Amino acid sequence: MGWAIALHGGAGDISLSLPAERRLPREAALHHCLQLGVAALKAQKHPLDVVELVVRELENHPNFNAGKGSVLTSRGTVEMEACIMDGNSKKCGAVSGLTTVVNAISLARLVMDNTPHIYLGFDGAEAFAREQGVETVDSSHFITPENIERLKQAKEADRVQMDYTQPIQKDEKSESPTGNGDSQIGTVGCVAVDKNGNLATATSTGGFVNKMVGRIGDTPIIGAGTYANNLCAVSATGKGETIIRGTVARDVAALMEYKGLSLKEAAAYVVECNPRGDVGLVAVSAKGEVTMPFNTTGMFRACATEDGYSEVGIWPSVQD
């Protein structure tokens, strides 16, 4: 048994031709956040604090679909959501419909710690944020030129787009800021276990491009995009509706609990059972195991374990 950590920056149709100027900042962010999490675990921080710390850092990175980089609704607004959960106690907190909160994951933590509830949304969540004195900004802070352009393209194609979906061009020969994945951005999440087997998970997202106002995805739903118990911690990413229908995160834990499967067996089975191109996840077990399966083209991901293993990747690796 030892500590382990894994994090993701979203899964989807990540083009192998993703330009270096778009790929390298994300890879650097994953490296940075992994090092941050590892240092916190080595300093014996509780996994709950570790996953919050890492996800806050990812939320502050404009190239991921959470916090500063959140994609836009059909009205050109942001509606951010997040969830955090402690494995041993199963305490959890979730928020949806945030428009001004800088770090949604920390508000989810406050819902868990400072209320008798699990889930707050929209005006109630915003009011709670003001009561708690968390950092808020004008909603324009979260709206980037890249995401304005991506919303425009999604509207022209008359569809919603999950993480890293290739924009449809009216003229395939034309070039645009998003033509080669310029704003192909993804949900973020982190799972961690300490040397004592304490587990925690956290996930944060801006949702789908061009989603209906008021749409809620899998991220803040316990057992769908986010789940932890005394056996494992899971953070999922991909197509929210599929992940909700498949109770993806809980199914990994259930297969371990009821069928005695290993973490890798359970996670691989759950991902394989869902429609191809829809699901990815990162997970750790109480034994210090780690796995990061996905059935999409790629998933921005990173992990490290106490025994010295580490990985930062996008597309399938040889051992996958």
The other form holds:
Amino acid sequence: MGWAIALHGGAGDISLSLPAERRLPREAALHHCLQLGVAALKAQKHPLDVVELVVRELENHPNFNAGKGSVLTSRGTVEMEACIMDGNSKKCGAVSGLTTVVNAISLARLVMDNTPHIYLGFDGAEAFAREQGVETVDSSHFITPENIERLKQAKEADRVQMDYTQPIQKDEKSESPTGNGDSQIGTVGCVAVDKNGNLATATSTGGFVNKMVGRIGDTPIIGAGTYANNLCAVSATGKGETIIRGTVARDVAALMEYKGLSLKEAAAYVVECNPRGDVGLVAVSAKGEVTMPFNTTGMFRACATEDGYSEVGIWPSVQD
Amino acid sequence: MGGWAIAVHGGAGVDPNLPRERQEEAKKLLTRCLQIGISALRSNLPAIDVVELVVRELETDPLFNSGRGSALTENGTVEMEASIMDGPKRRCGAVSGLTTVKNPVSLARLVMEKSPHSYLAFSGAEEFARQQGVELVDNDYFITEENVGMLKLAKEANSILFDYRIPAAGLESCSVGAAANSPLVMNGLPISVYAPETVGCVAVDGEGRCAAATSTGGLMNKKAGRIGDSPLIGSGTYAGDLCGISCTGEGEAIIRGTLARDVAAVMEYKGLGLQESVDFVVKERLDEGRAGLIAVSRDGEVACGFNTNGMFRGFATEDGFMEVGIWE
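In place of the form predicted alone, output the structure of the form predicted in complex with the partner chain.
Following is the full complex, with the preceding chain placed first.
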């Protein structure tokens, strides 16, 4: 028993040759967010507050695909979504289609705390944000030059694919400065448990590059990208459509609850059962265990437990 | 292998004072939908086509809360949502915030078949509907006179109801019209005002393929933008290799309980049978929430469970069993 925390900045095809100038700031951000969460847990903050705090910080970091730095829809706009859940009460809140809310995760928390509903989307969610007086900004705040370039490349790739007379220049694509998937698939998330076994999870994302306007992914869907009960808390990342049909986050908990698997066994089983390259997750159990499996090339991740264990990583650990 | 089976529902939570004519109308509609499903299954249509066909019929009929006859938002408009899932490969599609699409379940099907995504909402979903050329109608088409009256009652009740879980006692002391005198409350509203009548269909075909579909107008007097359990895979709708499930009732309780996925998970991971799994989930997973669900298994069984006062439902199986009911 003891507190534990794990967080992620997305799983996907993260090139093993990711240049240092793009790897280091992300590693630094993971360290920073982990420290923030650890300090909050040591100060006996409730895990629900801890995961919100950490995800806000990840949202504010422009190198991850959530909040500022969110990837763009096919129309060049940002549509963010987020979800938060408390393990013991199973209370939860979710939002989709946000265009001006600085911290989507905090609006999800307000949906949970201040409405009879769980999930608000699009104009209704924006109207609720203004009612609640959360910080909003012009949508352009979220759009980074890197993501404009990324959308341009995605669109060009689409056009090439539709024109069968010209083969896709795969090599050219991977040599481009931003087109190599290091944050295209990024979502951010955090799970935490305190020494009393209270669990919470939070996930936030900008979706994926060149998504259709109105597309909802796994992140805001309870049981898919985000789930917590009194046994464990899970935040998943990867290919949204796979995670939805696999009800990935709920399945980790269901395997513990109904099949008696341990946290590590349950999480590994779920990741294994899904198509290779599609899924990563972070999870903590009520007993203070932590696990961060993925079947993608890499996953930006970090964790710490009360007994002093700490890890920050991107690719599979060497000993695996 | 037990052959095909089908179940339909028109919502869980029924006003005990529901007029007899309306009960009869509801039973007639459920029977007609079952017949449509049965003949489709007999002509070897795959389960996924059958559930879409049946839910379209329920949406088109104004009686229940989906498509025409949907509950109204606080702004007096209709915002519909639906989802569909095919068991064999667990492919799925969902839509929310539709205002002009005549049959939301068919747009959910198109999201599954024709888009790279699983879930589209609001203006993006409407735009996709236009791209796909599905039948569109004016929002007024969905609005019935009865629901305009119900919204008025809901708004009057709300004016004294800030917390949605304030017990019914507070309501009874206020004169908000005859419909509000019902002792049964769901989501803080008298049941006849709350209009929980979401629709759904689950089917398994002769080859053991399961599918599920759910469609709704959501809560009466809901906030614009509110998303309930119906479009959420794992909550309102789920189908896998073993079974297909469609839920209805208090959406927030269904979401917290990931009710549809849990029926399948209990079968898959705990090894319980279909009806046992349904009973377990209704008893253990709803906390204080009120809901109901229908389910079929790949072996051709049907099951139903609810902790509400009644549920509009109907079942049929290949061996000739058929039942349509409202109460326990």
